[in-house]
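Single chain ahead, by itself, as structure tokens, in the form predicted on its own.
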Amino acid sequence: MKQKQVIQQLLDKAVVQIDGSQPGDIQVHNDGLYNRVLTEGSLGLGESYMDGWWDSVQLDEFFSRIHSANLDDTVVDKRLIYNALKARVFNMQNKRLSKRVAHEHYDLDTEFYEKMLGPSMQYTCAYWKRAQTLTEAQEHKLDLVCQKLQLREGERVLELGCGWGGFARHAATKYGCSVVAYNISSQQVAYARRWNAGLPVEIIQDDYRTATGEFDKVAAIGLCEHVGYKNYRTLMETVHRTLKRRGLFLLHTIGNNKSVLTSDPWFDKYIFPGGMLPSVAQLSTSMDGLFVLEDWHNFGPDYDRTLMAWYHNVNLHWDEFKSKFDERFHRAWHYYLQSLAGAFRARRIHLWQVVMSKDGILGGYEPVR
């Protein structure tokens, strides 16, 4: 079959074989799936899988190997250029079309996300330097997030996007402070302030454009990917305009190589729609006259390890939620994690911890690791 050498010669390049026995090797069950992939890309692929057309022993380490031998920029995807498009015309993450990702996704099923990401309820990656388990190491990266901001008791922060309130609880429990924290997703939000009742914590549902008061610090822990292009200054603007002098802002945000508009079409489709991720390049113009840069920390690998402890954790309580999902969904968690996991560990994406200041901190900042 002519397509099916095309394909193989494609995946020679990433010592990847069809129907091989190694790591990280594919198996295919229906022979539509060449056609589908050199037709539709990666949303072809994406969706083969969740089909059942085609596996892989190790889908991490087939990532790897693709994202490594620059193969995703191989087949052309005409969906990420009608997107890509698209994404000039129109302002893809205003405020009516953020809320997708919110209703879609992290509205999904809070008890799916406890089991997912454990008791630290945090769905951004852990800091493994001196970690054992997931729940250390989500805990480890609190504390550096806190230590980076050098919080001090008595300080009023601000959290953009704020998860299900994890960050929050833990800069008022453990640094005594106090948290305004914004957040558009309604269970989020629901879950928030139930954790953190009792807490000098308010919860808001609403757009972290419409942050408003003055805050010591500022925190934005997996925002960013959220925002869209047309949008990183205006986050910059929000920072700056509720920030006090001398004041941190910390930018927790998974960061691209190169500059893109928008993101991967399959994970548009079926996983963060309206998502993309920043770049060097993106995020220094949209500071640009409002910052003083201070730390630039990139920890990536850790992402590696925390997805492929998700995974792990899905599949060891699948059985669980059998009744609510169909095994569509848990191919599609399957792709979604170890795909990640993969592009992490080939390093084409990577997690940034950024640190600003507003007019400088006197005698120099110290970076935390």
Given for the second form:
Protein chains: 2
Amino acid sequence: MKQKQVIQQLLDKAVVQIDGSQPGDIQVHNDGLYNRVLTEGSLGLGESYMDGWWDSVQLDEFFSRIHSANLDDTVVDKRLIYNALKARVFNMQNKRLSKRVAHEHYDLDTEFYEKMLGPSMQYTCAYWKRAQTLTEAQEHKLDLVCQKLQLREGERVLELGCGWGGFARHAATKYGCSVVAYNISSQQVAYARRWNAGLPVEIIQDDYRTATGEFDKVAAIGLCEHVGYKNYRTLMETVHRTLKRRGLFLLHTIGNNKSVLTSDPWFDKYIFPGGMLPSVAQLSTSMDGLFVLEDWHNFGPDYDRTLMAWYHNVNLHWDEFKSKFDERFHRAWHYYLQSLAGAFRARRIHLWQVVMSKDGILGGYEPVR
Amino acid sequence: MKQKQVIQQLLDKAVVQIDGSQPGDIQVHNDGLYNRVLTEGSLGLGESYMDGWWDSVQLDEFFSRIHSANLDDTVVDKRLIYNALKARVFNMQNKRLSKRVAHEHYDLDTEFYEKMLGPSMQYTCAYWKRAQTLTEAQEHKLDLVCQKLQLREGERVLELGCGWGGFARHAATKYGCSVVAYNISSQQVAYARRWNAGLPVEIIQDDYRTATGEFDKVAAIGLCEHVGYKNYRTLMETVHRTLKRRGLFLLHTIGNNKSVLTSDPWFDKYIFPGGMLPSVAQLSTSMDGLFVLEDWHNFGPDYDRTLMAWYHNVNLHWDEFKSKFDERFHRAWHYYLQSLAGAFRARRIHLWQVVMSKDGILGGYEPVR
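Now show me the form predicted in complex with another copy of the chain, since the one above was the form predicted on its own.
Okay, now the whole complex, with that chain kicking things off.
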């Protein structure tokens, strides 16, 4: 069978047509695509997109269909080529840290993130339940975290991984808390310190594992995706060590339906080097005997909407960055935001806010939504 | 050191006085208690209570303090006798199934359960958020389950372990569903069939693992505590096999802060032979790759209140059962209901309602509280 036919038969299960005109269909500009996908898997799929070998009217919808069809779970044929395809396109490979690309990704001009993320500078999932705009939804997410943590004036909050300092600022200005936050990115630390100048917020440029002291509450928002499965227990132990008895810990993370020990090679190479999505099983094994699980909230579809809002912002402002980033980077960014949106839409991955307490909240914990 | 001193030193950490007069204090009527606890552990503690060797003004509060003090986690002394005490009183032993006592417990007159549980005949945790009475709270629990499962008229519901048929009746009469329910207790099956006569409810007297067919929704309310850790995965696979794609599964179970493979020897012998409380880690490992976790709700303190309501009912109606049950049974029942209430109050154990979906609910799942 020709390679194109192999691919089309697989795509049939996801109702995706090659050179079709529906939103999730793909247009192939270079027939080398089929061989590249069959031999290089998900890395080849992503890199060939960056190279302009194929397009989709709606890339997010293409990925939503691929994931909804459970293509990786479907035994479509006994023939070797199908198995090879399955293994390469969907299974994770050993992580391959790419310092060069990490540098490219993380040292992007802060101005680019300001345009993409908007004034909240929140690079994690927003909460859309009662929001109309991204800015509102990010404000609501910060409030949701503060309310779930039951923040009270004068409380001491530890934040592990703090991005550009938006949560620390919110907890300090709206809830009257003092915050100690850890982050290893010098650029983010500098930004967070400026943004929190004059507030009871201390930004420490160090690894989360070095955190000391005793806190009323602990938050980790978007950190867990970066620590790797070998460190989930260490993360939990770090929180357990620094949290007061009967204190609350909120973990905000993307999660996976299945336990995996590796990450997607394209994302690993171009977007989040060393990134890895935990499963419920991995997180709960790592909290076993340390915390009481008070509340587990899954609002993954809100990340679909958040990513599409970022995608919209990137397109809106692209002309301002044309001189800095080439078209290949532009396409990579499209691919990143839209393929991830499709995975959330298909419920293949999730956004979890997990609230844990040390020894339990007496009388019970009242969940907030 | 005298055995009494060893015990008192340990109890000091829980602010419990021997022969004190506060609610959680204990009154010792037979000094043989100390040796019995030190040599027979939790079994000796419970059996000596049944024998009338000690009392507490408020047994539930005694247990709440014991658990709140984390006595089993506290390294109180290096001396051997303390370690022996820790190991024996708190650590679980290998389960010892006691068919004789199982028979005694489960073949109790249904009339006794009617008096203890009230008209709802619900032998699982009630939901007190908006309720004043046990009957209301049990009605609200049933509604909570139906609403979390998003039951719609005409849907087919599978119930694994159905008690006296109260949930099946509720789903059929209030939500217009048809229900197929599995239960191995002949007495409960007979009761459930009578109670559901004329309704689209089929009660099958068989093991939950034999369930077949395809259902819109699946519920397992109070089953998981009985299946044992080796069968958690089988339970999940049974549900996965019988649930439609995008269908919902609600698991209602008592849960433990830690993963254990054994049960408390006193409870194992006198109350729930073979019973075992799952941890978050054990449940989530067993669901890995099968389900999307949509919602994890912990309302353990509601079980404290439920157990105390049952305890109140038992006391209220005890005179009617004096001819059937002796005083030792009466004290065992006190011990069972109050020690469990204390463990929930101290947040050592929990009531979880876990909502899972097969392949995810598109657009997301809206939690109900």
